[in-house]
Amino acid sequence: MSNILILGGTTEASALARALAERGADAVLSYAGRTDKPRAQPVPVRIGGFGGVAGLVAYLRERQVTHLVDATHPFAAQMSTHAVEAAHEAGVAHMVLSRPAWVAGEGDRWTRVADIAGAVAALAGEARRVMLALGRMHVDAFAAQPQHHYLLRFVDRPEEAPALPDNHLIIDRGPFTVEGDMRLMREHRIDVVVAKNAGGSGAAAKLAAARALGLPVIMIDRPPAPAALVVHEVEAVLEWLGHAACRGV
């Protein structure tokens, strides 16, 4: 019998969470518990960490989990590293779902940087009007270039504000449509738009809206991921886990 774990937080692992109920799998999701009001499963969920990579061996053997899937968003390097050591510590069955990373085409006025203190970095200069589309966690980074105003658009509103001298703070739930970043864009009067390559569909409009617009993007590059099992479909998951797995049986 098959008892799946998924290291979720993605549109990707919802999806997979939704393909395993259909099918009758035994399966919980796991949250890190960054988002106050994570989306309704129709899997068992649980939230918080793990307590490092002995947390997480312990928690595959006490649950007897015989497949571990992580579909964890792209920039979670250390939960995946912590992924692929437990996995392999418990004897467990790993892999992970992840969405291909963008690529800059026609019309796209990218510069690429290494990490979030690259970004900060390539924004030294005359004051401009930046959209930072990074979620919360590194927004702080950027009071090191206090001369821009900043827009922000997070999931929830932070129980304290950000340590940004001059910003405006949307709270809003995407998926978000390109019409509607490039409304927000051309209201803000945005200069230039920061972003992580976190890749998929879901996240892309804020970039075709820039590529509509003109704007150049700092795009930061996915730190880099341990050696594993990649795919990028929840197809290949399914065929992964197998006939058993897909059965509950």
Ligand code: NAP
Second form
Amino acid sequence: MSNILILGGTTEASALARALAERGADAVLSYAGRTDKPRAQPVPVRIGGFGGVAGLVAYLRERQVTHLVDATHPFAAQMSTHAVEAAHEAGVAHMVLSRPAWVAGEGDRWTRVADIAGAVAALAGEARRVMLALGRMHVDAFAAQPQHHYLLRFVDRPEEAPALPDNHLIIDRGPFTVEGDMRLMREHRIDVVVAKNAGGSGAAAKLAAARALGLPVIMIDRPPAPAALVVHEVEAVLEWLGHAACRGV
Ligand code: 3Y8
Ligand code: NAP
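Mind sharing the form predicted in complex with the named molecule? What's above is the form predicted alone.
What follows is the whole complex; the chain from before opens it.
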């Protein structure tokens, strides 16, 4: 009988949890515990780090997990690396459910950069009005470019104010809408958007909004991902589980 651990935190992870719950599968969805009230799930949830690779190996063994599905975010590189190592060590079947990277299309004005530092460097120069749609974790890096007005969007209200002298903080969680993001960009007279190449639909609204308003986007490429079996559809995971379960993996 399959016993599935989903590393969650994304739209795709929630879709997989729904599909597995509908099939009465034994699955647990895991959150890191980064937000105050993570979305409720139709399968049991665990919250918090595992304690590195060793902690995850212990969890996989204690819970007799048969399949580990890494459905975390493309920028959750450390979790994904730990998952590959722990699954190998514990002899547990492993797969990544992710979403293809966004690709610039007609009308997009993207400047691609390799990482957060690249985005900070790309903001050198005269004062602008920047929508920093990266969440909370990397905001401090942009204090190196204090000349700008920053529009920030966090999931939860932080204890202390962001370390940027001129900022406006919005508390909201995605998925967002194109209309909503266009209104936000107009209201705050945004002239450049900074985004992570998250892929998927939940964060894509800001790109369509920027395109519609003719705004440039500084697009941060994903960090390198560990070698693994990767699919982009929930159906492919269900098939993999079905086959593997039949083989009694
Ligand atoms: C804790 C779980 C679902 C999943 C929904 C997706 C879509 C909405 C859009 C913008 C970009 C950003 C951020 C974002 C989106 C989905 C998805 C996605 C981007 C929740 C969630 C958790 C997190 C963690 C949070 C990070 C932050 C990143 C905000 C839940 C809501 C910017 C990524 O305060 C913090 O520490 C927040 C940290 C990691 C990145 C950062 O550096 O701040 N996500 N987001 C997960 C956990 O504890 O394991 O609360 O329900 C999930 C979602 N956020 O089931 O519907 O699938 O990607 N999340 C980015 O893409 O750039 C917002 O504002 O335009
Ligand atoms: P990360 O930097 O790759 O991981 C840092 C540590 O957080 C991991 O080593 C692990 O701690 C713990 N962790 C991460 N994801 C976990 C999960 N799903 N369950 C249990 N522990 C987890 O991860 P991150 O970028 O901070 O992302 C954290 C969570 O937010 C993930 O669920 C991810 O899917 C979600 N998320 C992230 C982003 C983003 O932009 N990074 C965007 C949307 C959603 P231990 O070493 O103690 O095991």
